[in-house]
Each structure stands twice: as structure tokens, then as C-alpha cells.
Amino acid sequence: MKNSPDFAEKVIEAVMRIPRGKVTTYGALATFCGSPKSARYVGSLLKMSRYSSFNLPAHRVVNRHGMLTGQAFFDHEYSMKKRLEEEGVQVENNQVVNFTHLFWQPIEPL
């Protein structure tokens, strides 16, 4: 399931739906897309997305504790932290402040 093109497409579609100023987790995306144990694979997909031609808001995806674990894959001049802060998300010590309040569950209606 997780290696199917359908799974990757579902992940991309779900990431595109994350509202500005909100964050979600790799695990929440994996579960929503039908493969609950594929959080690391979701991370790999998002890492590869930096080579795509469209602007995927991968900066809105953090680990289950609200940590910016994917930040190494962002341009240093326009970092994951900077992108989040531009959307009003406060980050301290590489962690989203008030993570539970800013968490977006992919099943929520937009």
C-alpha cells in the first residue's frame, strides 16, 4: 500500500490541504492516507518533494511531538522555521509552540 502511486498521491493531496498557520504530523498523514505505520515513508515523500515543480507546503508537517525534524531539507535562507513563522506559527528550540492547539487532523473539514 505505502509504495503505491495512489498512496503518494493521497499524501500530496492531504499536505496541500493543510491550512496556513496549522501543522500536522507524518503519522497523521500516513493514517489518513490508509497506511498508519508509514510515517517515515511520508517523510521520505516530502523530502523528495523539494525537487518537484509545485510548491508543496511540507513545512507544515512535523513529528508527533511538534518538532521540526524535516528542517534539514529546506533552504537555509528560507527555512522551515521561517516559513512557519510567516504563517503565525511560533517556534522555539525547533519545536512548535502550542502544538496541540495548532495541530490539524487531516479528517477535519476545510
Given for the second form:
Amino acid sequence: MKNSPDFAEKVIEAVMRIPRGKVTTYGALATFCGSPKSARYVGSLLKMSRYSSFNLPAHRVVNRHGMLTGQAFFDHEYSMKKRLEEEGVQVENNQVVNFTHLFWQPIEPL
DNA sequence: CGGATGACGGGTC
DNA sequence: AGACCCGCCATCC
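Alt. form predicted together with the DNA, vs. the form predicted alone above:
Below, the chain from earlier opens the complete complex, with every other chain and molecule after it.
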């Protein structure tokens, strides 16, 4: 499942569904997409998606502590933090404020 | 081809 | 609470 394109497609779809103003985690996406141990790979996919034609809200994906571990891969002028704050998500000390309340659990489409 | 490298996470101490 | 360790697995070199 991990090495299948199916997993990657699911991750892409799930990320696209993250609502504005909410965040989720690499682990939650990996688990939801059928490979709980591939959280690390989810990060790789998001990184690679930068060079694809996908336009993903990757700034809404943080680690299990709500930290913005991917910020280095965004433009300095239009950072991960800026994108989040633009949606009303407060970021303090490299971490999402009120993370547990803003956490969005990936779910199947209706 | 094999070891190093992570946008990670769970368990331990 | 927080630091640390270790399994994980596609890519990178």
C-alpha cells in the first residue's frame, strides 16, 4: 500500500479537503490513507508536490505537536506561517495556537 | 547497490 | 514535561 500510487493519490485528495482555517497532521493523513507507518513519506510527498502541477494547501499540514516543520520549504515572503495566519490560524513560537481545537480529522467524502 | 536522509510518531526514561 | 531513542520507508547520492 505504501509504495502504491494509490496511497499517494489518497494523500493528495485528503490534503485538498482540509478546510480553510483548520490543520491536520502527517500521521493522521498516513493512517487515514491506509499506511499508518508512512507519516514520514507523507512529508516527502508534500515536498515533491511542490514540483508538480498540484496546488495543495500543504501549509495546513503540521506534525503531531502542531509545529510548522515544513516552513523551510515555503517562500520566505509567503511563508507557511503567513498562509496560516491569513486563514485565521494563530502561530506562536513556530507552533499552531490551540492546535487540538483546530485539528481536522481526515474523513471520507459524503 | 547500500548506506544516509528526512515536511514523522510512538514509546521510554 | 521534555529529551532521547528507534522503527519506519521512499528517495537521494
